[in-house]
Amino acid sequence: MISIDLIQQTAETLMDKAAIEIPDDYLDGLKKTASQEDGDLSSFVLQAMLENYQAAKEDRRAMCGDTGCPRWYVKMGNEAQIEGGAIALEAALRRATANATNGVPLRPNRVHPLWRTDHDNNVGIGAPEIEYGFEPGGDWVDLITVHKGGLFGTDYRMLFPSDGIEGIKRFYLDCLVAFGKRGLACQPAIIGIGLGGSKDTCMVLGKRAACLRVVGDKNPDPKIAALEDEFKELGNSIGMGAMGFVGKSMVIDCNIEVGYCHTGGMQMSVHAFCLSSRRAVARVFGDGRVEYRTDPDWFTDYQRRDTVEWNIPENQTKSA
């Protein structure tokens, strides 16, 4: 049985690390990006950023201003059981996001969409978002907090079998271009790209894609894994670099998940998780024990699963 406070009190650290500690996979991808960078203003915009997070971390400072939109991403071994249930689970995370707010600091980002209510602990109805996976096997629970930026860096479009691979280029193309030049993002991003689905589950695929997968996992699928090396040097093609200055890295890396959709359509989501990239993540074991983590590791073959039964590999044990 996991306790209750354990899972608010991990939470509460995740929220700090989150907001504080940029993950490795992604200052290593900058750093790479960095050296290769040879447009004047984007390069000292780089620099900037990693100077900016060395000082984050030894000060214990959010490493931006605006901290985005905490949400939540809990995915759950089968055997898990948590003291009080979902409904516990889902108040303690509420609570841990409302402290948080207040003792990291976090700017106070969630009002009500028309009222502009506030309530200064970015909580409220809808809000924090808590999205839920499970695994074959398992007494652990995973935490995942995503602080994501809230405005714009999202776009959307239903297009067509007819359209093929260029019109899924075409599409990334207008939205990396919307991005940069009217300042919906900040670069370089780690880019989401959702496939297929319904529109709303495309919409999902993608914010998954951006926030929930590290810079160099690929795709199991080898087609999609070389479309993805493909779109990330095609992005950087485009003249465009940090912030949208001129410059070749506007993509740190490029994700792409997909899902099955209408014989009629096929629908594209396209995502930039900020260049904070503010994840943190936990593992939270029956006996009390707490491993934490910055990968994610949501897209598992569980998670990516395309027949009706699910057959538990012989290699999967029951602490997986």
Given for the second form:
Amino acid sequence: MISIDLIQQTAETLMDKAAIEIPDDYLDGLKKTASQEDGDLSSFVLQAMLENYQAAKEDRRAMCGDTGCPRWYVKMGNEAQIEGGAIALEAALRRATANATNGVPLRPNRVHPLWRTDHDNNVGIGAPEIEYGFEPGGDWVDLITVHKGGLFGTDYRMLFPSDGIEGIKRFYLDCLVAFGKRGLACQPAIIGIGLGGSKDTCMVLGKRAACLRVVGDKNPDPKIAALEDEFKELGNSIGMGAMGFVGKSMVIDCNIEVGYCHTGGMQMSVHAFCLSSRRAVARVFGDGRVEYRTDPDWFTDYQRRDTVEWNIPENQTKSA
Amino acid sequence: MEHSGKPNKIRLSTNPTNEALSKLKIGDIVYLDGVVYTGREGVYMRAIEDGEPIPMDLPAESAANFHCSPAAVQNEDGSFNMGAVTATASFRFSKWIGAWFKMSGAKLILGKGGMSPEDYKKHFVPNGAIYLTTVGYGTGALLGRGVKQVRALHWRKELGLAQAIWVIEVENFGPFIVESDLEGNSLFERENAKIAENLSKAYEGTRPAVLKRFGETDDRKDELI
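Structure of the form predicted in complex with the partner chain (previous: the form predicted alone):
Whole complex next, starting from this chain.
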């Protein structure tokens, strides 16, 4: 049984970490990008960002004043049992979000869409979002918080099979050019692309590709992995860098996730996880252990399964 | 690729003289000393559309209007805890900026992403004002370090924490980049134009979508949201 107090306490720590500490994979990616940038202004911006991450950690203050919209991804091992059940879990995550908003502090970004009511705690109708996933085996729950920022950088389009890769590339470039001007996408960013599914799942896939995969990992389908590399290079070749200044720093990494779609369509979404790629992860075990990390490790073989039944791979049968 | 070397770094008062402003070139890096106040759509609507008197002596108190909502809280004892500070995109405030200059006497507009060349020509140049953009746009922690203290918080009840007027004493507050100068030249416009020259190469081998959308453009010089 996983203690609900431990979940809330861990969630509050995660809120703090996500807002303040840039994940190492993104930091390493940005350092590499900065070392290759030769646009003077774009270079200046990247150096300022690197100093900013350092200042945030030293002072324990949020790395960006727009602290994004906190949300939660919860992944449960099939053996996990949570004290008080799912209702208690959701209450704990909402409490942690509200407490951290005043504690870190975070910007109280969440308002009613029409009445602009602000509870000053990032909690309201549908906020924070809490999404779920499950894994075979395991007496643990993964708590993942993502504070994605930005009103700009995301778009969706219904393409068709006849649009092909050339059409996918076109829409990808359209998004980078449109949202990259003046740096509205807060690039360089982790670009997530969702392909297929239906309109809503396509958006979910693309957002998760941007927020729940780390810089440097690859889609297990080698042809998709090749596309990821090609798209990263393509995005960095348009002549635009940080803040939309002349340069070549648009894309720290490009991650693509796919889902089976209607036979006549080819949905596509593009998402940009900005210079403040805020995510933090902890695995809370039934025996009270907590392990912190920055890789959500969301897209497992199980999450990407394409078969009716899930057959546990042989090397996992003993531990499961 | 332009190699004009490292950008100039300049310290500037938040009540700058016209002479100090005239020396600034687009692309210069600026750090501010003095007092800045936040003001965005909530403040503009209340002051301009509702005619509520601004609870500050402007521009004497400050000539620097920051398009910003800080990550900050007011403690129960009335003191403030300001963590990170980051600008919000300014183009959305175009409809109020002319009236705001008349009311506030602002000389510096600080924000994200600049405003349009039309806004600079029509409103900034006649009022002797320039636009400074934040960097990144995520240098919130660095900007937070430049905050000495919160002097006042106005219209907190009426507008909420994010939209209220935060009056902030600052020192070496930056970095900002000079986006528009006294003549209304724009750094973003200049960079957009340079980038647009080479865009067609990146698009080689791509194809427009089979099914078009209303209002769609293929002119990549257009700015779209």
